[in-house]
Every structure is written in C-alpha cells, then in structure tokens.
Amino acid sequence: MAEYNRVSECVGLITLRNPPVNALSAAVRQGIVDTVQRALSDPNVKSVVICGQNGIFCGGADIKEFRSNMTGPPLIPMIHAIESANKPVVAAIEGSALGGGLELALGCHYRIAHSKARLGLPEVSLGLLPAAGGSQRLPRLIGVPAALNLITTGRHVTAAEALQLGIVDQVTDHNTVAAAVKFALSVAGRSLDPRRISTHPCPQQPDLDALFEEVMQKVRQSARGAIAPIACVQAVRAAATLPYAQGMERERELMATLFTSGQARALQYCFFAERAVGRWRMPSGARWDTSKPRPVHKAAVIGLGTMGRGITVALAQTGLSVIAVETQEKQLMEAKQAISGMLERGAKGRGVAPALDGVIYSQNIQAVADVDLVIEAVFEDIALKTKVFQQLSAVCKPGTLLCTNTSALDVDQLASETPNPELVVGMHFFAPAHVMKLLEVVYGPRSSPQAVATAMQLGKKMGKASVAVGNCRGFVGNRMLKPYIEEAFFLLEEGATPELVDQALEEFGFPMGVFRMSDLSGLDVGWRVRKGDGLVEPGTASGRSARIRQGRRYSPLGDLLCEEGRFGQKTGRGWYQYDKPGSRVARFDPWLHSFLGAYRAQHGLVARRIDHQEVLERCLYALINEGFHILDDGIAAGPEDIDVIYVSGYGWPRHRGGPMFYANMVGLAKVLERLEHYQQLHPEVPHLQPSSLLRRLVASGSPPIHKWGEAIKKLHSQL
C-alpha cells in the first residue's frame, strides 16, 4: 500500500495509501520497504520523495494492530534503511505527520511541510512513547528542552512552529509534493552525512542533571500517577547522555514495559471508546448511521448566566450565527462584555479572528423566531424552564429543535409542554461550557432520532465528546456522582477527614478530591438540590434517627456547613479554609475538625481509623455499582459511554480508562465481593447493594468489557 512512480525523470515518488490517515499498517510498512528499495536500486533515480495520498502524510501506527501479534516489517529497521540511503529522501508533509508518521519523516534527510500541516509525537496519550527512534532523533534535532515539551505532552505543532523549532526545513503554501520534488532535485548529489539525525550528538545543554530533575518533578505532578510521561523523560535523557545505539536500546526497554501495561490498555481503550460513542443508538433501534441530522445555521441561547455565556461562545466558535437572549438588562450587559472577552481570548489562542459579529444580543425572546435550534440555559428550576419552553413553542418557527441545558431535570416533562415533543432533547453542558469537553445529549421517550442526531452533530462541531444518554434523574454522570459523594460524607461521620478522603482520591488520579471539588463548585449548589428533594430538615436532633431520611442513611454534614454560611471558596470557608473569599488554596481548618468531633459526639458516633483503600473502595465501587444499574436500565448504551462521560467530564484519570473499564481491570468478582462486604456493614445504604447486572455478569464468568453488550442483551432476553 505504497505506490511508486518516477517523476521529473529522476525523482522516485512514493505515495502512502491507507485511508483515512495513511496509518503504518503491516501492508504500508511492506510497501515502503519495497518501494524504497526499488527507488534506491534504480540508476535513473537521483532523489526520493515520500508523501501520503489525499493530503495527509501519515497519522502514525495502526493502533488496531496493538491488539494482536504484529506482522510485517518492523518500523525501526525500515526508518534506518531510509536514513542510511545514499540518495536524498525528502518527506512531503501535508495534513498531519503524527507519531510513527513523524518518526518516518525524521528518518528522511529533508522535510518539506505545507503551511496547514500539523506535526507531533502523541504516543504518550496512548500510554506509550515514540519508540521508532522518535525519542532519540528529536532531541538531537531540536534540543532537549523542546523535545521534552513535545514528547511528554504529546501536543501537536503547526508547520510554522515546526520550522521555528527546526523539525522541518521548508514550509510552503503551494503544492507540497511539487515543492518537495523541486527541492529533491536541488539537493541531488550532496553529501548526506550532515542530514542523518541519528549521527548527531544532542545540542549541548548547561546543567543537564538540573534540567531533567526539574522536568521530572513537573511531569510527576501533572501526570498524577501516569507512567508514560515519566518513561518519556527517561527516554529523552538516554538521548542526551548515551550514544545513539544505547539510547535506542533504552527506548526499546522502556517501550516494552509500557506496551503491556494496564495504563496503555486503559488509554487505548479510551481512544477507541471516544470514537465508539459517536456511533450512538437508542432503545428504539435508531442509530447514528440511519438518522440524518437537520442543518443548523442559526442558533439561540436563552439565559446568559455562567452556562449560557459559555454555550454562546462554544456555538459562535463553530461559525454559527447566535442569538443570545437575556431579559435582565444588567445581566445582558455583563454577559455581552464577558462573551466578547471569551471569544477574543479563544481566538487569540487559536490564531484566528474572534467571531464577535456572529452573536446578536436581545432582551426579547421574540428574537429567536427564525432560528433552527434553541438551547435554554436558565436557572435550574423546573417551573422556570417550563415557562420558557411554553414561550419558545409559541415563538419559534415550526420544526425548531428545543434543547434544555439541565443537569438533572426531567427532559420528558419539559417536552410535554410543547406541541412537538419529538423535537425536544437535553444538551447537558459542563462548566465552563466553551472549555469542558463533555456533552450529554439526553433523549426522552418521545425524542426523535433526527433531533438526537442534530444535537450530537452540533456537539461534534463544537469539539465536544458527545454522548447520547437516556432520560432519568441525573442522567449518567450526576446519577453516578450521588453515591460517590454520599460515601465520602459517610466516611467523615465514621472518622475520616476531608484531607484523608481527598488525598486518597487525588493519589488515585483525580485532579481534585470530593471536598476540594465541593468547595470549588459551591456547597450551596448541592444544598439547594437536597432542599428541593425534601431531605433537609431543620433542628439539631441527635442519634441514628436524625441521620435517616426517606428510609435510608443520610448525612446532614453538608447542610450544617451551609447553615453556617460556609459555601466553599466563594465565602472563604467550606470543607477547608481559604485566605480570602475567592482564593483557590485550600488549607487545614481547625474549626472544621472540631465541628466533626462535636457532630460525632452528638450522634454517638465513635471515630475509627480509615485507610486509603477503604476510601477508594467505598467511593469508587459505589459509583461503579450505579454504572451497572444505568447499563441495566438502558440509560447508557454501553460501558464505553459511561467511561467517556467520566473521563471527559468528571476528572476520572484517563490512564485508568473510566470507571467501568477500571471495574473490569480490578475484576468484577472483586468489586462484587467488596460491595457485599460494605453492604453487610451498612445495610441502611441502598447504593452498596450490588447491582443485579453485576451479579449476573460475575455468574456468567465475568466476560471482558468488550463483550458486556452481548452479555447484557442475552441476559435481558432471558428475563
């Protein structure tokens, strides 16, 4: 799958052909070996150009091959053969040169890139390192600090930055292959010794040990337990301190450790899961590939609080015309200023002009009369949202999609307020909406597949990981979050501290533990929800009965803090104390610990020692158990949907694959056994009662995660 032609009489042109990204499959590698050999043995060929078909150079390794025994020629000898060739080899880079694709280009003697091309070594995002010489050649070419930055982050660079760094030799706005052929003719016959990167020493770097120590500390902190970024630093250190051959051996050793690791499996699972959720399906049998989305040229956002502003920015950045409606004049003026600022900052970061003219502001809901889609983002109150939906039904043109940005409310109830409930879906954004990657697209029992398809496609345009989920209280993400938070509260009652719980979760890989996150988002948010559910009771009753609400165990700790005016960072006091309201640095609070001691004494609770393992098992397994309930209820189509939601929106560490993948890695039988253990100790906590689906999966031999779908269908068919 590499085509060979001779052009300009004496240039051998090798074209990689493996759509969509010309990945280096076994067939492509064999094709490269054969065509390079043919070009080098042809006496009429003076130079060689390697390019990719359809405007893409090479997207790297074929990740699907990682799941089976690799066949075909290995990549490293193939690249070495190109580098050691006695004729100049030029890479013509269009579209992208990523991973093994960039390593292939680094093995060429020259690199010509189109101005819109992007280059990078993103292997770290798959739990790996660039192991076809990338960790050894790149530092020799551009220096250790720049190579460390690219390899440990996996970020892509533009052609302009690649030229500045020295990765490419020339950038063109014109036909890249033609430019590369012309360049190849101009360098024919020149000595290639200076162009063989593997023969170069790394550029001298003062105080190398101090540099690597500093970088390693930063990487450990940002990696939060991920091993691939650390291995990347070690591989680059080998390039800086060892001869090339020894550096390659070190690269191979590190890659061997990573390749078979659970983290690599988790990260590669995430890679495929994010693509799988785009191929959504509904219980009715409707699918992404049979449901044609409606065109959306003009959209509207109702309500310009924090969420509405972010949604407006996310829509405007896709190039849509957006009508932003806020009935309160003061709020409208503040929102206009905030949205303009966000658009300008976002455009500056992307190097484009801000889409300021794409947003029209209005105080009148009549302004949305001719839009194709509306997203209401008013306050999370069912009566208010109902009123808005009634107004929209009267104002909007026939066929307009009506979407609600709600985190938990009943989408079907809102749909019932409209004459066309099939046109109503939920679009649950996460704050800040223009930054956070996750979008839950919530379909009710009457939502049409076309409405779901339209919302999913719009989410994709906004760069979101869009996941279609069923309608229930809290949908998927927040429904699973509830038992996770409740277990953290219960652990405090039994003797844990906020610091202990948060430390255990952060060492697991979460960016923030339960209590630091609660302080950030505001304790009053959950308090308001609990009040709405009738769970908050006044008074200072003591004993077990005071901690039972609606027939189940309940912890009023969060309510009591809110009654003290401790809402978190915004008030300077919450589960932690802060230097001042709005400060982000959480500090130990002696008052909080005295409060917990007094609370336990009041309720006759005796504090006991709680270790990190119990924190993880109770918080995470309660969350996972709810995930099995969600799968059993058909709210999520498969475990991948749940995992993408938690990795993209809730801070679940990517290198652990998501909660359902983690359960599969730990072992379903182990999860079941620990849930049964804690349920016996705490019979008044229903969410510790193991899901019937979990029990059935264990009874059927704990099939691997990619076979859960078959098992669930089979089990449902037997009911």
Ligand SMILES: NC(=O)C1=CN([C@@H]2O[C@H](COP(=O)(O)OP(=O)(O)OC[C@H]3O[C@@H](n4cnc5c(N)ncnc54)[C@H](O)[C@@H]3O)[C@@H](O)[C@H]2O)C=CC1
The other form holds:
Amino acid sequence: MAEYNRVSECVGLITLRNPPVNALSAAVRQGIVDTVQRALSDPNVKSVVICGQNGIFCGGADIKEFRSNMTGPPLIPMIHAIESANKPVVAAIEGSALGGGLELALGCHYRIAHSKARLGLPEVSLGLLPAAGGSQRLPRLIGVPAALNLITTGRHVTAAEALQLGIVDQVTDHNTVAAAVKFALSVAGRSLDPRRISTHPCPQQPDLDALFEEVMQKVRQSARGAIAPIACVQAVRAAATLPYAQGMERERELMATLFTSGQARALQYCFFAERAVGRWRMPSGARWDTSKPRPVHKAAVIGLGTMGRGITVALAQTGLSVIAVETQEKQLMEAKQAISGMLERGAKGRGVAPALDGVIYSQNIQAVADVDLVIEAVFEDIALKTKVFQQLSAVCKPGTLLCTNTSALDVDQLASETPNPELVVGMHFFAPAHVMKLLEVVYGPRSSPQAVATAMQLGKKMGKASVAVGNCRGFVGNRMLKPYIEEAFFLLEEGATPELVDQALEEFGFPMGVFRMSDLSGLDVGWRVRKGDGLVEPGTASGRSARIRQGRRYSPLGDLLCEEGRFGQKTGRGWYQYDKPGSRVARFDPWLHSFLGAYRAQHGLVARRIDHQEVLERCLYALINEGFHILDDGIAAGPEDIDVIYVSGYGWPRHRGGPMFYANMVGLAKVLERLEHYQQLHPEVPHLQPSSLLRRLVASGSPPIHKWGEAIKKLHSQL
Ligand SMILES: CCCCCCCC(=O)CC(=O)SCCNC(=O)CCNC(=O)[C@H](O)C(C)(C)COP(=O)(O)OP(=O)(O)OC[C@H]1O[C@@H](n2cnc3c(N)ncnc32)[C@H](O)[C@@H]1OP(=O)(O)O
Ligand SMILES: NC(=O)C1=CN([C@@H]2O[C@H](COP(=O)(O)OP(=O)(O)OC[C@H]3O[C@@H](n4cnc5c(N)ncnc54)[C@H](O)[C@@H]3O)[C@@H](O)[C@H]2O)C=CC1
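Starting from the form predicted on its own above, please write out the structure of the form predicted in complex with this ligand.
Zooming out: every chain and molecule, the one shown earlier first.
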C-alpha cells in the first residue's frame, strides 16, 4: 500500500509500503492512485514527493502477481496520471529503482537519488520488456544508444552514472527524502511541460537505421535464442521512430507476446529459484533458518594452482584476510604474481583499491593456525588430501571449518580422517573460481548444520550462487554431466560429427557444445578419471565387446584422442584443430573425420544420419534422467537446486530455466516416452533407463514443478 503525509506544510509525501522491496502489487498501485489523487486535490499541497519505506524506492512490478490473474489499477494509466499532474512530483530514490519502479520514477517530473542507489530496467532478464512506458520514456530522456544499452542488458547503474546519463536530476549523500522535499518546494509553481518526458521526441540520432541494425545483430548473437532482448530493441526502435501513443501501442503488442511466453516463465522461475536455494535444508532436517553460521574474518587456501589462485582472489575481494599456502617455491612465486594481477584487474574494473595487503603468502602450513576457515585445493589425490586435513586438524584453532575443493573425491571419507568430521564440508568452486558464479557446498552425513550455514554464507558473500548438495560421486553438476558426455560420444560412434552435436546444442542455447567445451577444459581431465576407474584399455581391440566395459556400453573415443596427444586447445588439437596450442578458434579437422571413419570400420559400426532432435533428446534427456536420480537420492533438495547449478555453472541457457524446468515444460510423460524409446534401442546404456522417480511422477499425473517436492515426499513415504 502507500501512505500519505503532508510535510513542510505544502508537500504531499507518498511512501510506498510493501516489504521487502516495495514491489508494485495491486494494493500498492491502488495506494499510489489514491494518494496521488489526494495530493493533487488538496489546495494546500504545492508539490508531491514519492519515496519507498525502509531505504528502498521500489523493486518493480510484483513478479509473483504475473502468475495469477492481475487485478488492481494498471501501471500505465497510473504513471500517466502522475506525469500529467499539474503539481511537480519528485521521486526520492533510495536503494533500488528497478523495472516498474524506475518507470514510476520516469513518470515523475524530477528524480533525486541517494549516492548508493541503483537504477535499471532489468525486465529483459525476466523475459519481458519495460512495458509501463519505460521503453518509450527512457530513450526520450537519455537518447537511443544509452537506452538501448540499459534496456537490452538490464544492467543496474549507480546513482553517479544515472546522473551522468541524465536519468536523475540530483544525487545526495544525505537524507534523500529531505533533499527531495526541499527540491520539491524549490520547483513548486514552475512550468511542468519540459518535464513530461512522453511529450518530447527522442534526442536526434544520426544514422538511426545503421545503429539499430548493428545493435540488433549484436543482440541476436549474444541472446542465443532468447526473444526478450530482440523485443527490447524493437520497442526502443518504436520510441525513436513513432509518436509516443503509437510507440506505447507497439510496446504493448511486444509485451503481450513476451508475457505469456515459455521463456518469460523460465526466466522468472530462475529468479525465484536463485533465491530459493538460499533456504537450504538437509535430509537430517537441519535448515537455513535454524542453523547459525560462524563468523569468518580470516581464511586460508592450501595449494595455489589453478583453483587455489582463483579462490584466494574471490576471498580477498570480499574483504577477508587470506593466508595462501603453497609448498612449491616456484609455484608460490608464480601464484603471488598471478593473484596480484587478478586482484589489480578486478579492482580496476570496480573502481576500488586492490586488496593486495589482504593476502599473506606462506610455504608453511603452520601459518594457518588462527584462521576461521580453510579451503584446501591441492592435487586431486585422496592420500595427499587426507594428509593435509590431518595436518590442518593439528594446526588450526579449535572450531576452524575445513573445506575441500575436491571435484570427485569422497568428502565424507576425508571428514572421517579428521578428529572433527562435523567441521568438514566440500566447497566445490568452478574454474576460474573468482569469475564463475557457481559454488556447490557439499555436506556429508556428519557435517554440522553450522558448517553448512557458514560455507553457504561465505559463498553468498563472495557473490556466488551457492547450492547445498549431498555427497556423491561428481556431486550434482558433474554427476549429471557424465551421461550427457557419454551420449555425445555414442552419437559420434553412430554417425554424428562433433560439429553436428555442437551445433544442435549451441542452437538450443548452450554457449558451447559438448566437444568445443571438452577441447576448452582439456580432454586429459576425463581421461585421468576414466583411468582411475579402470575403464581405459589399450586401443587395439575391436568390435562390440571392446566397447562394453564393466558391464555397460563404453566409448573409448576420448581415450584414443588422448593417446594421440590431442588434449584440446592446450595442445592445438582435440575434437577440432586450432591454429596453435592455446588458440581458441575451433576449426574442422579432416584428420578427426578420417579417424572417426576408421574407428567405425574397425568396430563394425555403420554410420547413419543423425538429426538435431536426436542429439538433443539423447544428450539432454540422459542428463535430466540423472537429475531425477539425484532428487530421488535426496542429493539435491529440490529441482531448483539442480537448475541453479546448471544455469550458473554449466551454461544451460537461462531462458530455458534449467534441465528440470525444461523437463517440466516438455512434459514428464514425453521425457519418459523418449527415454524408453532410446533405452529399447540401446539396452546396454544404463543411464537411458528411466529413473523410477520419473516413472512415479508420471504415474501420479505429472505434477507441475513447484509441486514436485510435495509429490516426492509423498512417493517416498509410500515406499
Ligand atoms: C501485460 C502486463 C503488463 C505488466 C507491466 C509490468 C511492467 C513492469 O513493470 C515489469 C517489472 O517491473 S518486472 C520487475 C522488475 N524488477 C526486477 O527485476 C527487480 C527484481 N529484484 C531484484 O533485483 C532484487 O530483489 C533487489 C535488487 C530489488 C533487492 O535485492 P536483495 O538482494 O536485497 O533482496 P532479494 O533477496 O533479491 O529479494 C528479497 C525478497 O523480495 C522478493 N522480490 C524481489 N523483487 C521482487 C519483485 N519485483 N516482485 C516480487 N518479489 C520480489 C525476492 O523474491 C525475495 O523474496 P524471497 O524469494 O521470498 O526470498
Ligand atoms: N582445475 C579445475 O577446473 C577444477 C579443479 N578442482 C579441484 O581443485 C583441486 C585443485 O585442482 P587444480 O587447482 O586444478 O590443481 P593444480 O595442479 O593446478 O594445483 C594444485 C596445487 O597444490 C599444490 N600442493 C600440492 N600439495 C600441497 C600441499 N601439501 N600443501 C600446499 N600446496 C600443495 C601444488 O604444488 C599445486 O600448486 C583438485 O582437488 C581438483 O579436483 C575443482 C574444480 C575445478
């Protein structure tokens, strides 16, 4: 709702009240309509100020309302009434003015912002466009290029940038409402015509067509199939080329298409899923709201290779003191240089001083005695990690949390080697750790809720999408990746090419297909794991039996490439060829294609035509099927956890919501039917055998995704 007060005798002060972000719910919109009318009809009121309670102006439309029949006064006429008012209306912007919140402010005649405020039109990230006049007013106010940038990216700008762009009229370091009231008094009685943004044309822009063509091309490339960014460009084009009323009509038409689209549903699901994963819970019943994190002021990182360096940077950038330990002198010197460089570049980008003094380097593990939390990132070797954990248990002060960045080892086994297993959790970062958004916080049966709470809170502080998951081989992300990659290998055996598979996945929306990704991360990584699992054999055997290992279908293709020294980009050869080692542009490699031909001949395989649909169904449904196993095992608490992991760490296209959301959109019965179909064709592939949870969900009527949690609980209780 909105509260009304008269201040300084002649200023009507309207305060939006809808915690936590003063979203424009039906009640708030009604409140604004009523209070604006009251202020305008009061002869004692000379001007009006609109602000939000609790230090936040407005987080935009109430996204939860989008899923219901929207009632209450619509935004567009409400904002129009404010702009048409015959008394000046000033927006006092603290905290955030986003989406509909900024559109409301753009309807006001003046905008005063606190220096710490953030403003933006992030609708595109929800699959929408600023359809309460934002796409028409912002270009008129700040010009077409700047408006295109803000609206197509959805980025939030600081108050300083907003002032520079002309979005706000004044920035204050003091009480924003007081400054706005003072300002409102000073402009009372002035002509408002120049302040009504909708009545002006966009500032002149030379070569408009060329500009829109260029932006459209750029947006199409980066959107990877998302429709909202394209509609945003079209809406701004309408602002630049049509009178306001016609532009608004175009805005409405474009929004009508977006509003009901599957992409908007997927993106809005992602928004809430990212917040839901913070409300973690463990099978033991421990939960986010009953587990208090320990304070972490000082942390340590052990092992300064690829991962340890990024983790050190991520910790130092949150303002923590970090002790960085590396036993090899040469590695330590290189790491120091690399970490300082990363901190300097990061600080430059954010316009702050680099936290170089926050990191202390040492070759001696004794240096970590007084830290609150340690993250171990030494080689992936259980004996070495066990030794390091035992040393840490002896050196660290009581209560220090011991975290491992292992990607595949058993967190619980490591914990059991320490005197205090309750203090051990996995913190599985992704490379490069200071850039990648995802963090899997892995708990074992003995990890204490406090340890999980502490790791989750630290992850949040580092700006990571932190997801608490149970302990199993590969945790959630890598466990699901395995069947996805294996299916891609099988498709090559059956007649596909790396180019075809990658194209199908990239058209689906992945930034890179599975083979380009494998070349980037290094084929030797998986090879080492398969060797450890006893799957790799000399490459001379042929026929079907050579491709059945440990009782299931196996493709040695990746191993054979590694035996040729083809590790991907780093060696200049992999599934593709590169101009030189380390180069990034993947090119068709005739060698690879004749190798595939010879391999098929050796194994009596006859290449057949494989289309994009089969690639998608086999790779994605195998991955999704593993997701159902993970839910059934209780490794992930809900589908949101899996989806956040895939969207923030594995390049799953956000506008498709994550693998489990995608399965829900496709229809569980369809996913089941296709898995059954492929399983019949490939009975020796266990990951195509539909999960019993998927079967049971289909049998129980395929409940929508927000009801899976309830359905799984019910199904488990029936077992
Ligand atoms: C044909 C129909 C025509 C319709 C025309 C409509 C046109 C429009 O007008 C379109 C829109 O505005 S769409 C909304 C645009 N606004 C946004 O995207 C801002 C979303 N919020 C944020 O960025 C951060 O919450 C923010 C920066 C604001 C605050 O961040 P924090 O980190 O402090 O807090 P969070 O943890 O993110 O959020 C706290 C709780 O608030 C919930 N929430 C946030 N924004 C919301 C919003 N706009 N609507 C509903 N709920 C919202 C958020 O979910 C969280 O609650 P829990 O999920 O329960 O934790
Ligand atoms: N590289 C990647 O993409 C990812 C790796 N991981 C995991 O992170 C861990 C580290 O991996 P990378 O950084 O790639 O390895 P790396 O080989 O680049 O670095 C390991 C570092 O640990 C140092 N080290 C070895 N023993 C030590 C000891 N006792 N004390 C201090 N330092 C010691 C080594 O000298 C080396 O500098 C592994 O468990 C790996 O599975 C997790 C996610 C992704």
